[in-house]
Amino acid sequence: MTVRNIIRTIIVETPSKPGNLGKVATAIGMADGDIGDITTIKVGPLSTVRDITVHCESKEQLDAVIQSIQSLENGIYVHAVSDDVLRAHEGGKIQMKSRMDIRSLADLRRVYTPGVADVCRVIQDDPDKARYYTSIGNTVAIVTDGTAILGLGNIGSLAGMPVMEGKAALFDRFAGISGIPILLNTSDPDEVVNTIKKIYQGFGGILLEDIGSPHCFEIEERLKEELPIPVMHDDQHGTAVVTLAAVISACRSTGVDLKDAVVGQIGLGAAGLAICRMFMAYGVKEMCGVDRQEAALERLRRYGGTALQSIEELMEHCDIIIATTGVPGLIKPEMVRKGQVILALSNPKPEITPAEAVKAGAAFAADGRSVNNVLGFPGIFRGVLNAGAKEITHSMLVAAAQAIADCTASGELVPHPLDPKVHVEVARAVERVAEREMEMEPVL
């Protein structure tokens, strides 16, 4: 399967007569466009309207579908063209919505002043109130400097903000979490720490989203020590936790110990180097890598694994391969070799595509689109907020990734995101490590 990113709209007027709608399907897919929903919007004596969504790998291909569709002629017309992608997103994705109906004079005194006064009075002698009496307990900030918006870079944080509202979205579909984005206009750690730490009391948790390396290790590090909330940078262990379960599951199907297996990872960035710190904690003997940057290759001598020099030697050497260095097609089919698992996750474009790695040869090959850390992040925050935990441990990412590979079907690397079980496991085994350690640790 190719990948097809560009989706359009197409309104299409034909004649009322069975076998036109035939012939712009045929024209369609002559001209290599993908047919997804077909919606009939009027249908006249003389003249039906459908809007017939295309996927298409690049603009020439979609410029070349509506022409295939237009030399159709004989009264079958193309009207417009839609992005349903940027459609979907005016006006944003997410709003701020009151828990309370407020219809009397009675329900504004409840809900505001005077009577709030009241609930103020009984959080400020006792501060722990406030998780209780608002909703900062079930509220994560989704902080992001812009640094490293998907695999697109460095754009700014307002440009990322349609991926933080895709987030916040997810938080609240999946786990039934409210997600504030908060944009940030500096990556200095100091000051992204410093306005972290000023803000942080509005919140029941603080996720770190598509901050690049290697600021992000010392943004993340200092906050886990320095706040009393759980902090969890998504690229970093919510990508760590997801492929984890993937390479159990494809370990599970092929039979092989992934402790005896031997992992390459290209990319060593946020993303990359947490998946080499938690498949090593996971007891990965050989752990290899291969960055761009000598400092990354640096850091993961210090933890313990192995750089290579080229992305030729890892394919040569490795069994399990994982990518996350955002530059599409870096993996070349020759590279691969048989039995391979390969785990292309750079999103939005995979350095090899799944149709492509399993075609050269791969036994299991995804993309970022599956094995994306949606499957992690709701969750994880779920459970740790249920249990009133104040940090998100490496074991309970280890139990969060054992809870997706328990919920993953035989056969497949991940369950589908939208299988709610998956994010109530999560957070099931989340909160029951989170438990565990509270009750063990020390009362002072």
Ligand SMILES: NC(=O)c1ccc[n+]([C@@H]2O[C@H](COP(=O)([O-])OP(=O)(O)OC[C@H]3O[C@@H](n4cnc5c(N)ncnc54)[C@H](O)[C@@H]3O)[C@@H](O)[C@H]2O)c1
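Numbering follows the first chain given and starts at 1. Model, not experiment: these values are computed from the prediction. So that the term is clear: the rigid core is the largest set of C-alpha atoms that superpose within 1.5 Å between two forms. Compared with the form predicted alone:
Relative to the superposed core, residue 324 undergoes a C-alpha shift of no less than 2 Å between the two forms. When the rigid core is held fixed, the Cα atom of residue 220 travels less than 2 angstroms between the two forms. Residue displacement note: residue 386 has its CA displaced by under 2 Å between the two forms (rigid core superposed).
Okay, that is the form predicted together with the ligand; can I get the form predicted alone now?
The next block holds one chain only.
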């Protein structure tokens, strides 16, 4: 899935008469711009000034949006175009701060020397106490090699740092977790795994982020086997959790029994394969997939899915269709069967638009604008850290998806990603499953 690359705030003045804001919105839409927030800055007797946030795919499209607005008459003006996104990132989005107020010598002696020596000895005698007497138990490493940054591709880990900072900010906001970005200058699986193994003791969990396919599969599998702390690749399992939640909601709206439905996945990259595994863990009896790469099809077979030979075959055979290819218009309207549920998740342009899919006979259709990983990863890690779990299992991830679906209002696909209740419920669901699984573990 890709993202719109340019976000700008356009300061527009319109006459204070009904209908003028609608003209501006229409002009933006005619240039294929996507409107975000609209903030009224000033209301006067003659004119109104607003900040209108617009998302565009390119500089050329942004220029077309501005020109479209400027072509309007009757006193509508573009005063300025500002880059609020760049300004918001000045100095970075995160920082490390002390939780202790150090104002006296007594404070200093308690926090640092000589008092800290006693705590060091406690941890030396019982290493598990580090989880309680340091920040380790509430800290997650956000690790990237920069090979699959958002929709930008292999731009390197340094250029991906703003994304990692964003993840850290979301961890803090929704789960109270300290996220520490770790930028790697290697994509070699052996080097990545060995580097993380050398630093893992300082963290309660590892979130692998924007690591490309296929090396992401080997890296995650090896780390999960070799580290005694939870590891999750967000582009795989975070995406899969929210996708499963969205499909559960869609099935509720259409009266479809998901576990008895035949589900088809178009595109078996990192997200696509994880979606297949998640749906099978949920209980879907027949999970099909299609991909241009034979290696991807073989991975699906290895996990118990059915590899099909073409998109046409998959569309003919499956009741629920999920697509994560990044190829606009890949699903043609004539491929759609009546009553299908279709989630074309590539952004900004889906494999088929919801309107086209419904017109062609789909019972329900949606694109990827609502399927946001932020609904999953903060609560998932909050739950496993609370439970002291050493791994993240598919049962925990299915519980997270179910919690997201249960927080979704009737008629919606997923809840609002900024709703704090969602993250609390996800954390509780994951923690319950983690504790139950830990109780069932054999005592060695």
